Each structure stands twice: as structure tokens, then as C-alpha cells.
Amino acid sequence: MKILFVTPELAPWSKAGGLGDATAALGKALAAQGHEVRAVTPLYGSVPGREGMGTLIEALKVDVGGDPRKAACRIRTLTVSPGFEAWFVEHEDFYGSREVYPVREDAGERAAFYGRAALDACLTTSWIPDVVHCHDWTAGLVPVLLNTKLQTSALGRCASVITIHNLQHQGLYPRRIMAYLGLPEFLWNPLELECLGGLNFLKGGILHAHRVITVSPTYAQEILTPAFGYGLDDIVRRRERDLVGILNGVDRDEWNPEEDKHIARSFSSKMPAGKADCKAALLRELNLATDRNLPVFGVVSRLWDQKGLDLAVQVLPKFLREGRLQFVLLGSGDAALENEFRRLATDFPELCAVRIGYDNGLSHRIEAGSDFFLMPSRFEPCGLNQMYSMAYGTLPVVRATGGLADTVRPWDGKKAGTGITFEHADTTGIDWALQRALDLYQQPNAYKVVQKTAMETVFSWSKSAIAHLACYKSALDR
């Protein structure tokens, strides 16, 4: 099968939040089962290697309106894996700041353009997918133009599936983006892509793709509630019939454990003595105590309210005021709440560390130097880094939502369970999930074997890329 992936993020060349590892590591487990892929994405200022790549088409003409000086790209090409190869859309005016997804005038035209150019560029290449999979809300209009001004088109019979990665990114953008791509005006209406007087990028891709994928099975059941659907769960459920939810997977070229670059040393459930010294090198890279015999909760995380870390940060003060456990942190985001946290650093110097920004390597030195991952998220898709931490023997404290409920088995109190859940978001839940984690850590033979068990449990990408090839066949016989 020929599978056409248009996608704002792909890593490690791009990424804002887990879109981009998952893109990537579905791409990898469709081209190792025998598929032919390729992921069309902008070459932001950001992404590293430009000199190594090559140049698939030099000139690209667009077929968008605007500026003409503006309409045409190039299209730089990058083997990712045997069968995948990554497309990169280069435009220095839409993408050569460092950004993914910048706050600027045109950019409603700065989404639509990438993936009209990923059509294009199949178009001139002649290379014509079997299904075109678009990720998230920039990629929402590929479906729409299949079904309407490409419909007669080579395109025309190609499949179009549309992931969810996170409903509360929509994509609403000013009317003139339906002239930019010349969709037909009998789409400016309510129950197609109009939305509170704009246009809306997701809401046209869930009506016009012929099935649509969520990335775990709880959400899929969740947004087709007002609580979870923010304003669209009316059109997930008009497309009820043809939704799924399909669990995303753990990178293990990646996420490792045995063979983690960025760690200590290396560690698995058979041989589990490196965790140790791997806790003792994180408390020493953070300046945080090493004498004392506590537990170490860890964050990687954006700073936003869906995380539920602005509740957290609320209840962690009383814990760290009775020396029950350290803290760290590695994320950014909402300055506010970046200083909050700030704060709690420097009141207990020697139990928490914050790191505000990004650092790849210390985001794998908190999930293996850690004894609890904490996320409280109010909602959450999928999630990826309680499947990292499960991996590297780090209890994942997570609220029962979304993909979070799907993969963590909550500690029954004996030796059973792969984590700490908790129902409320709030901190009255948070707090007593906290003490539910303290209360397993100071039963260490339960804390090993629930630990075990979460090392032992698999999130292979290819089951998930099973489930997902069912539903391109399911597409295409739509």
C-alpha cells in the first residue's frame, strides 16, 4: 500500500508534544511491514541536517491564491527508514522561523499551504497513494480538497483518514483562507466548514475524510461528550459510525532502558540494578540531595492547563514541607505557571529541580532516574510519556482519562497494577494519589513487582500499525 502522511511535526526533525514521535514511529512500523510511506511536513528554521538532504522536486508551483511570489516551494527529501521517506516542504516566508506553530496574520495560510503542496508534489511526481492519512487540525483541509476540486483529479480515488491528536486544537482561521485554496463557496455554512463566522481547519477534516482515528479508545468515546468535545463533539458524532480509537505505541529505537544513550547506565526488568544509579546521577545532575531515601516524582511536560500541573503544584508544597519525597521537573509553557514552579524550587533546594525549557537527554534521565512519573492531566488523547515510563520501571501517577485510563493499570493495594490512578481533577484527587505512591514506595517487595510488571507491559507500534492498516482498507472500500 502507498501511504501519503501529512503531518505538522515529525521527530526528531519537529516536535511540540508527542504528534511528532507518533508520526514517526507509525511511519517506521507501516514501512517495516512492507508499505511504502511518505510524510509531507515543513522544513521549519528549526529542523537540523538541511545539508544531508535531497532535493526531490527544486521548484514546486502551489495552487493557492495570494501573493504569486509566494506560491511556489521546494520539496526536500530524507530516507527515515527502509520505505519511508520524509518530504519537506521549504518556504522560508511560511516556514523559516524556528517555530511550529507561530502566532502570526496568515497563519491560516501558512497550515493550508503545506498540505496543499503535499498534494501537489504527488501530482508532479506522479507517485499516487492508495491513502492519505492527515494528522491533526493543520492537515484538516486535505480532505476536503479530495473530495471537491480534486476529486477528478489523479487524487481522486485516493482513501483520506484523519487522526485526532488533540481536539482542543481546531484551527480557526478567517474566511478568505476557502478562496487561498479555491474550495467551492457551498462549503461556507454551518453544517460544513463554518464555525463562529471563521473557518474550521479540524471540523472540515472530520466531516470530509472517510474515517476518523483517535489516539486511544477512551478519548474516541470522550469526545462525543460537551466535557471533552470543546464545541465539535456534535460532528464527532454525526461521524460516529466511522470512528476509532486506536492506542499509539512506545518508540523502542527510542525509549529504551537497554540501550539508552542519554542514561547512566542501562537497566531492564531481568537486570534492574542501573535504575539505582541512574536515580543517583539525576539527584547529582539537579543538585538535589543523594542521602536521603526518598522517592523522586518527575514531570516532562508542557506547562498548560490540560496537564493538570497547575493543581499539582498547589498540593506538591505540603509533601516537600514534610520531606516525604523530591521533585523534578523539565518543561515550559504558561509563564505563570513556569514561575510557580520556579518558586517551588527555590523554597526546597535540596528536594526539587526545575528546568524550564526542552532538553531531550534529560527527558530520558527524569523517566529512568525517576521512581513516579506524575500526570494529572484534566484530559489527555493518548499520552506517551506514561508508556515511557512504564518502560524505564517508572510508576506512572496519572488521572483516569483518555489514553491514560487505557494504559495504566491502577495498584490494587497488594501487587497487582502498572501505577497510581485517580478519578477527580482536583487537588483533593492529586493529593491523595501522591499518598497512594508513597504508600506503595514504602512497601518495596509490592513496589518491585508492580514495577516488573509495568517494565513487562508492551505498547508495540506494530499492533498499532495493524489496527491502523485495517482502517485504511476500511477507508478505501468506502
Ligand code: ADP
Second form
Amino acid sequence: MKILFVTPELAPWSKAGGLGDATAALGKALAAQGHEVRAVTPLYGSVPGREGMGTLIEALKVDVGGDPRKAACRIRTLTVSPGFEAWFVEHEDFYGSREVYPVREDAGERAAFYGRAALDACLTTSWIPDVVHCHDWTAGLVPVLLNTKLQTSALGRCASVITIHNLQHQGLYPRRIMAYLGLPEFLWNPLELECLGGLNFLKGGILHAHRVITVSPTYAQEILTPAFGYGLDDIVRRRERDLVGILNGVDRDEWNPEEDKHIARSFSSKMPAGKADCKAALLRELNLATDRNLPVFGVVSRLWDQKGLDLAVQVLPKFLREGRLQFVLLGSGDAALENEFRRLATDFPELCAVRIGYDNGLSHRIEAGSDFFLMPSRFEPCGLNQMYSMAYGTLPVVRATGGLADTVRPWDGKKAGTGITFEHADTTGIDWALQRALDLYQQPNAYKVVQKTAMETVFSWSKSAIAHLACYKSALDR
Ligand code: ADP
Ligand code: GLC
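Can you now output the form predicted together with the ligand? The one shown was the form predicted alone.
Below is the entire complex, every chain and molecule, led by the chain shown above.
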């Protein structure tokens, strides 16, 4: 099959969260099974290595309205893996800054542009995909274009699929985007793209794609309800028959404690000894006390209401005051929450370290050096870090929601399970879960068995690719 991804993130070239990891790993897994994959994505100012890229199209005229001088871009290209090419949309004005999702007046045009450029690049090169696979809101208008303006073009027979990686972010922009993309006026009504007086990108994608995917079976159920639907649950329910939850996986090229260049010593489930060195090295790196023999709880996360860390920061002082655990956090996001965590580190300098910012190497060392990994998410479409944690023998402590519920098997109080799960997104729930994790840590034999089970649990992208292919085929039949 020929598969076109339209995605705002593609790791390692761009990544704001797990979406970048997911598109890169899924593309590689599909290509490894013999399919031809192209991923169209913006060339942000932060993308490294543009000198080494080839040029696929020197000057692509993109079919958008507005200032004609702003309607052209260059398409750069590189090979990600055999069969998998990235096509970068180079447009200085739209994507020259470093951020993936900047706040700016023309953010709607900026998102719409690269989606339309993806389709124009296919038409110009005559590389016509069987399936166009759109990722999250920025690509949401691509299925709408295929069903309307491009219906009679060479792309009109493509199947389209959209993955909802996170329903909270929908892309609500002014009505003028309709004219910018040349979308027919009948789409401007509340049963179509209109939403709260604006144009909702993700709503368009959900309504117009032949199939709708989300990143775990539990989240696929949750988004049918008002509690998780962010106002679009009625739209998702309209597509219930075409909705499928497919779990993400772990890219073992990136996340494998046996061959991780970022960590102090390699280890595996059969030879776990190196993990203790990783823990000692992490504590030294973060200037924490190394002589306490306490469990280390790690966090690597966006600091955003989704992640429930505003609740954790209220519960942790008690445990730190009582000297029962050490805590390390790497993250950034909400400024007030960043400050609360900074204060926690100041209050408990030997037991708690907080690094505000983005640091890939440190994220690997936290996965390798911690005993537990805390993810108290209010909702979590899939979540990758709990799976990376299990691969590194770091037991996840998670709220039982979305992909967390689908990937972490709760410790049964004896020796079965792969982590700790709790039900309620509140401070009592987190308090209970931390206490339960400490109970497990007090039982070294049980802890070791659970750790080994976690390390040997496989979360495979090739399995995910097979499920995606089945979905693509059903979209094509449609
Ligand atoms: P989400 O996509 O909602 O942020 P995921 O668990 O799916 O959550 O993926 C998050 C990804 O981003 C992981 O690969 C994680 O390691 C990475 N990440 C998040 N914050 C940071 C950070 N501050 N530094 C390095 N990596 C980070
Ligand atoms: C989103 C979700 C996260 C998921 C990731 C990749 O960012 O918040 O749960 O793992 O996308 O699909």
C-alpha cells in the first residue's frame, strides 16, 4: 500500500509530546512490512540537519487563498528508514520559528497550509497514495478537502483515516479558513465544520475521514461520553461504527535498556544488575542524597491539566517530609505548576529534584534510574512513558484511564501485575497509590517478580501496524 501521513510532529525532527514518537515509529513499522510510507510535516526552525536533506520540489505552488506571495513552499526530503520518506514543508513565514504550536493570529492558516501542501505535493509528483492518514487536529481538514474540492482529482479515490491522539486539542479558528482553502459554503453549519462560532479542524476530520482511529481501546470508549468528549462526543458518537482503538507501542530502537546510549549502564530482565548503577548515577546527576535506600519516583511530562500533576504536587510533601521516597521530575508547561514543583525541590533538597525544560537524554536516565514512574493523568489517550517505564523495569503508578488502563496490569498484592493503578483522579487516589507502591517496594521478592513481568511485556509497533493495515483496508473497501 501507498500510505501518506499528514502530521505536525515527526520524531526526532519535531516532537512536542508522544505524537512525534508515534508517527515515526508507526511509519517505520509499516514500511518494514513492505508498504510505501511518506510523512508530510512542517520544517520548523528547530528541525536539525536541513543541510543534509534533498529537495523533492523546489517551488510548490499550494492551492490556498490569501497573499499569493505566501502560497509557495519548498518540499525537502530525507529517508527515515527503507520505504519511509519524510517530506518537509519549508515555508519560512509559517514554520521558521522553533515552536510546533505557537500562538499566532494566523495559526489556522498555518495548520491548513501544510495539509493542502501535502496533497499538492502528491499531485505534482504523481505519487498517489491509497490511504491518507491524518494525525490530530492540524490535519483535520485534509479529509474534508478530499471529499469536496479534490473529489474529482487524482486523489479523489484515496481512502482517508484520522487518528485522534488527543481530543482536547481541536483547532478552533475563524471562518475565513473556509475561503483560504476554497471549501464549499455548505460546510459552514453546525452539523459540519462550524463550532462555537468558529471552524473546528478536528470535527471536520472526524466527520469526513472514512475511518476514525484513536490510540487505545479504552479511550475509544471514553470519548463517546461527555466526560471525555470535550464537546465533540456527539460527533464521535455519529462515527461510532467507524471508530477503532489501536494501541501505540514502544520503539525498541529508541527505548531499550540493553542498548541505550544515554544511560550509565545497560541492563535487561535477565541481567538487571545495571539498573542499580543507573539509579545511583541519576541521584548523583541531580545532586540528591545517594545513601537513603529509598524508592525513587520519576516523572517526565508536559505540565498540563491532562496529566494530573497538580494533584500529585499536593500529595508529595507528606511523603517527602516523612522521608519515605525520593522524587525526580522533568517537564515544562503551566508556569504556576512549574513553580510549585520548583518549590518542592527547594523544600526537600536531598530528596527531590526538579528540572524544568525539555531534555531527551535526561528523560532516558529518569526511565532507567527510577523505581516507579508516576502518571496520575485525568485522561490519557494512550501514553507512552508508562510503556517505556515497563521496558526499563520502572513500575508505573497510573490512574486507570485510557491507554494507561489498557497497558498496566494492577499489582494484585501478591506477585502478579506490572504496576500500580488507581481509580480516582484526586489527591486521595494518588495518596493511596503512592502508599501501595511503597508497600510493594517493602516486599523485594514481589517487587522483583512484578518488575520482570513488566520488562518482558511486549508493546509492539508491528502489531499496531497490522491493526492499522486492517483499518486502512476497510477504509478502502468503503
Ligand atoms: P503526551 O503526548 O500526552 O505528552 P506521551 O506519554 O504519549 O504523552 O508522550 C510524551 C513523550 O514526550 C514521551 O516520549 C516523553 O518522554 C516526552 N517528554 C515529555 N516531556 C518531556 C521533557 N520535558 N523532556 C524530554 N522528553 C519529554
Ligand atoms: C497524545 C496523547 C498521548 C498519546 C500520544 C501519542 O499526545 O496525550 O496519550 O500517547 O498522543 O499517541
